[in-house]
Structures are given as C-alpha cells and as structure tokens.
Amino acid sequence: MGARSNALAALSFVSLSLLAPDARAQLARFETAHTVYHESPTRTNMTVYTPGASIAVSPTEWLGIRGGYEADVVSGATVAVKAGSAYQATNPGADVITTASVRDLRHSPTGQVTLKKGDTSYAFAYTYSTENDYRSHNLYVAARTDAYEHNTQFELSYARNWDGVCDRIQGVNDRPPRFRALEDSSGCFTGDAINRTRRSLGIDGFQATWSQAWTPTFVTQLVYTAQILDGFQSNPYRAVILGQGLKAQEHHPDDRARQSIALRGNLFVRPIKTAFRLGGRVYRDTWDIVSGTVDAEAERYFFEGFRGAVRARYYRQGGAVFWSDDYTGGAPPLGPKGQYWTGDRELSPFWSMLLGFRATYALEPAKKIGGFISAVKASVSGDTIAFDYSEFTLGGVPITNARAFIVGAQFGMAF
C-alpha cells in the first residue's frame, strides 16, 4: 500500500466485465505473464524479472480450482549506508555513501479453491513465498455475492501473513543506535550460522468492495482496504549515519496500521467504441504518511478482438513522522532525531507520474483451434514512471535519473 511497492499492481484499473461479452463456459484456462522492471537512479540500480503461470479448472459449476507459480529474479545494487546533507557538510570529502550488490530469487507457488452456490461464492487460497532472506505464508479468504439482477456485487476478503525476515544477531548489551546491518544472506534460515536470526512480521489485511452497474455502459467500484502490521519492518541490510559517524542499522517501528479508500468509474462510449476509466485513492497510516493517487485510462476497441489502451497515474505522498534526510543533528552522543531512523527514500516526501500503454487481442473462434482450444488472449504493455524526491539526498546529492521502466507480456488459453 506504499508507493513503488505497489507500482506493478496498480498500473491499471480493474477491467469490469460488464463491458465485454459473456464468456463461454470453460473447463480449464491456462495463463502466463512475464514482467521486467528496471530502474537506475543515482548510485543504485535494480532489475526484476517476474515470470508467472497459472492454470484454473472448473470440473463442476460449483467448484473452481486454481494453481499458480510466480518468481522474482532480482539483480542490481542498493544503498547500504545512507548519510544526509548535514553530515556531509561537516565532513567534507567523506564518501560514506556505500552500495551493496543484490542478487536474489523468489519462488512463490499458490493454490486456490472457489465454491459457488447461486449468486454467492467463497474463495480460499494459500501462497508460500521463499527467497534467500525472507519467508512468507499467506492465507486468503473471500466471500462475494451478486444482487439486484447482477447489477450489484459485494465482496469481503481477509488475508493473513506469517513472515520471517533474516537478520544478524546483535550484541547482548547493544541498543538500536549500535545495531549493525546484515552483511549478506549467507547462513539465513539454515540453523547453522551463529550470527543469523529470524525476525517475525505478521500482517492482517481486510478489504471490502462494492461494484455497481448503473447502466449497461457505466460501472463504479468502491474499495476500502486496511492492514495491520506487527513485527520487523526495517531493511536489515541498510545502515544510517547517526551522530559521530556511527553507522546504525535502519530502525523502524514494529507496529503500523494503514488504510485506504478508492473510487473507480468505467464509462463505455458506444459511438467511438472507447471505455474511459477514472479513479482516485487516498491513503493514511500510523507512521503519518498521507498519500493520494489519481488514475486515468482510455481503451479503444479497434476491430473484433483487438483493443488498445493508454493510461496515466499521478501519486503524491508526505514523509513518515520519523523521516529525516540527516540524523546527525540530534542530542549527543548518538544523535538520532527521535526513537527511529530510516534510509528508505519511499518513506520521504515524493511524487511520481506514470505513463503507459497496453494492447490486447482476444479470439473466440466458432470452431475450436486444434480441436481443443476454445479461446486465446494475448497482451503486451509498457510503462515508464518518473519519481521526484524533494528531500532525500545521498550525502547532500539529490536523486537524479529517478525513472523506472516496466515491460509486460501476457498470454492465455481456454480449453
């Protein structure tokens, strides 16, 4: 529910099915998606390749089963030690900003069962995610019902995460201002490394959705989302310069509650065969981050089965209550301004602007392809995001080249 952490998930609106023809009953559907994300702001860079595949089957009208797999292949460099402008001013020539190489592979299999009776359905899903320094178990349950001749839809969902984060074991008598950052992920979750430990993070998520078809061509959706996080939420690899040049591991609060409300509208203009989508979202959390998002999209149907879309998104947020570009100006001897400190630029004030496109082709032939494929769908997309960090610096040097590029391709078949 932050900014860039949600960039891939929030690139476009939910496409409301009332604007498309009724899909034929299918026994199975296979889908695969591939996304490449790349950014290279000042002194850092990151590339993430995300392949995924899923298959869903409906052996009966009341039962749906879905299984899937997704991965993240991560490489790049990130800030390992963050210093601010005040420290650099009092220590001219000191190059304390360091970066660390990042290479990781995340595996994430998932399974879901959906039960349907009349206009009501229930979904149950489990996802397991593992990487070198992180483990996650996620349980998801949802209930959805249609009302008023299928013009109204209500959905409630709950998700629970049991996560584990690898960290180094700190000195028995040390306190957060003297905690050392994790050097690398070697020995994590193996049980045989004497200087590694596991920090817990629990996440409870709630969501309520109301979708309404006001006319055959105008649909709205209202979504309320809330999360409660309890546990280790710092980056264990990142250190921040405190007073007297002390390099202390990033230190965030253990508790965080956040909520958002979003409103989206979808209008299909028949004469020009174009769907216009507009949405807004407001967000606030107990770290005092307040943000707002505005999305817009236009999707045109060019010919049978083919449509293209352009989209834009503007996002702006304020900084966390404990955010500072420099923590060396506090009370001696250690100098933190308050109880917590961070080197995360996504907790500073910033804004971002996304521009992108999507092209989709769907085919439902009268006769099955090859005798067994009843429908085919393919799409490609591209987005660029520009970021502007008004307060974050690396030793007094502003972040430049703060842009991200996202390219995606999806393909699906129904049998």
Contents of the next structure:
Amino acid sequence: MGARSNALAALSFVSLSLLAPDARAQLARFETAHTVYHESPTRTNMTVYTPGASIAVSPTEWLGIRGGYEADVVSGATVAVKAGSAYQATNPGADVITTASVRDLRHSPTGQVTLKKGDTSYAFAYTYSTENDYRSHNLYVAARTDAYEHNTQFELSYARNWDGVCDRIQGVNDRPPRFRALEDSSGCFTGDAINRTRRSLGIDGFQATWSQAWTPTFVTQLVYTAQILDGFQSNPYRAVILGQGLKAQEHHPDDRARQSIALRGNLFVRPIKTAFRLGGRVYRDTWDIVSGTVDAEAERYFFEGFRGAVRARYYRQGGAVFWSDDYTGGAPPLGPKGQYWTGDRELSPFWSMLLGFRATYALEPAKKIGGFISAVKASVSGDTIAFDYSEFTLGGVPITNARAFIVGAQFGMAF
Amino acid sequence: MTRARLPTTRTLSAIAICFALAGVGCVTVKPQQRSVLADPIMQFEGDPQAAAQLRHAIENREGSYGGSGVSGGGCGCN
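How about the form predicted in complex with the partner chain, since we already have the form predicted on its own?
Every chain and every other molecule in the complex is listed next, the one we just looked at coming first.
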C-alpha cells in the first residue's frame, strides 16, 4: 500500500511537472523526413518509401520527451529460389531462378524520455515495429556525460530487441535440407493459420562513443559497437537449390556476434568556410564477414543559413564462411559449405560505391515567425550506389550494372 | 632460457587508449572559442532522423553493422 502511494505520488509529480512547465525553458521541435530507395539489379526492382515524423518537447531543463513514427512502404520483387552456375550448367534451358513480388508495410512508433542533470544525461526509449511477417520490441538505454569543459563526451548505450519472424511449420520428421520456404505472409501472427508459426530472434546491442574536440575547429569520434543475435536469421521466403531435385529453405546459423570500430574526424577550414569529414570503419563477425568502410564529406556555407555538401562512401566486404554461389558442386569457391546455406547476396563478397549530395537551409530569425516559430530547417539529398558482386549470380548469370538511388527530403521547425 | 614475451596488439592498444584518455585532459578549447564547434556543420549527425533513414537503406544491403547507434526496431529488410 505504501509503495503504491509513493508510486502514485511520483506519477502525480511528473504529471504536474508536465502540465505546469517552466515557460522560460519551454521548447518544442517538429521534424519530418522522407526517403525513397530504388534499386534495379537483375530481376528485382525494389522500391522502399520511408516517411517519418517526430515531435520533441523540453518542458523543463532536466526533461526531454520525444515521440515519433516511421514506416516502410515496400514494393518490388525478391529472389525466391536461388541456384548457381554449376546447377544451371547441368540443367540447361531450365529457368531455375524464380522471383516473388513483395508488398509490405512496416509501422514503427517510438517514444523516448531524456533526463538531464548537470553534464550528464540519461535516455530511455521504446520502439515497436510491425509488418506482415515481422514483429519487434526494442528497449534502448543510454548515458552520456561531458568532461574537460565540454571538450570530451562519453556515451554508453545498450539496446535489446525481442523480435518475432513468421515462418512455415515444417514437417515433424523433416530436417533443414527438407524444410520448405514460406509461400507468403497470409495468416502470419493471426494465431488461426494451421501452417504458420513464430520464430524468435533476440538482439543485444552495445555501443561506446568517445567524442573529442581537439582544437576550436577539429573534432573526432571513436565508436565501438557490438551486437549479439540469437534466433532465426534466415529469409523464410527464400529457397536454395542444394542438389538435383533438392530445394530447401535458406538456413543460417542461429548465433551471430558482430563487432565494429569506427573513427571519424571533422575539420573546419575557416578561409573557405568548409568542413571536411573523413571516417573509417572496420567490422568482423562470427560468420567470418570482414568489411571495411571509408567515407568522406565536404560541407560548405554558401550564404547565411544555406550549406551544401558532397559525399562519397566506399564499402567492401568478404563473404560469410558458409557462402557459396552454388551448393550443388563446381570448382571452389563453389560447392557445399557444411550445414548452412544462403541465397543472400548481402552475405557474398562485394564492394559498393556511394556518391551523393545534400543541401540544407536553416533559418533562425531574431523575431519569431508568426509569433511562435523560432527556427525552420529544410534539406534535400540525393545519392546513388553502385554494387559489384564478385561471386553472386542468378543461375550463373552475374548481376551487372546493379544500382540504387536514394532521394531524401527533410523539414523541421522549432517553437 | 625463457624468452621475454612481446606485448600483444591488445596490450599495446590498451596502453595507447590510456595515454589518449590521459592526454585529452590537457586539451583546452575555451568556451569563447567554441563558436565553430557549436555550429551544425561540426555535428557528426546534424539531422539524426534523415541520417537514420539513409543508414537504414544502406545497411539493409550490407552484411555489416555498427558505428552509428544501436536503437531502433524492426526488419524492413526486404
């Protein structure tokens, strides 16, 4: 009873704080961002539209509240059955690669509370995500502190995901080489479909960040990220040809540990009013994927409030230890690779190159616009990515001229 | 005869990090010198929502991850 009274008193205090904020500290910010992604490698034309909006309020100096919503509107095609050159060579004339049309809608509401005390702040967030064949609950906590006259910032963050993936119920006596791929998302998560089940995936993510201002115009950031995944990580819709007449659902290991270290720097060159950013990241995981990323960006003020940026990013990765373009045979690197198989081109060796631009206009007038808008910001961006897959083929036919185009627009207001 | 063991890469990395952390205390950018640092152009992620959407689009096409946050949920990975 006493504990309950204390809890009610605390809740009342928080509610009253929100209802009667300190007017001097009151600030709200609204942002909306929209991104369209389109890619056109052979046989797939995937388009994803991602709209998002958020509103953040700071009723007091020590409290920040943010609520947001994001969606993914997906349409296109995906490879449903994957085979390689060796199998195609023994089955000439047969079109062993099939694609399936994809239409999906992901909704993702999120809420975050930030508490500040002195130079330290704590953030707590929850994000729910739902789509036809995937459910996700994400809890996020972070702590950040400033040191050495605000020239140094340390941040630790942790996130936990409880995810569920729709899958097909397999035969009681069947083993993975006999598993059949999920036909479609009908009946997923409804509880009344006799051949649908929910496979779980737990994800733990940890990140440590050290940001440092070295001079009045030079800052660096060092980031270590680790992630542990435990559960179903295959694409339930995708099947891989393992032998003559043997087609099995993609089968990835249940466990995966991932680590990366990123280092980036930002230098402002006063005479030309331009900031140069250079970053690099190395990554390795227990599936033996090793990758490296280098990105560079230059951003310049052209006139008061308007700045433009150009950017480039190079990415290169090796394949997973169980990756093979054809599990039925052929000369290395083709052939069977043990108890796991995949048709995922993101687990194959490849490199990609991104080139893009961004233009931003920010207006912060001395007098509020309309008496209540204190700042406005708008930006547009465009990027193109070229992919080069060194081993991945569709029935022995390499994917050539794979391109993706990303267009973004953002608008924000502060009150 | 016992051969002296060379320090491992991990040990050297740990020593380097300790020196770096100790060294940052000597760095003094005074408050009146922070005008450029406070400018949006010096932020690593000036537009977090737009940056997160771009990252979401790119990372779903790669086998790797990390360096820019651990929050967020869902797959959206068709």
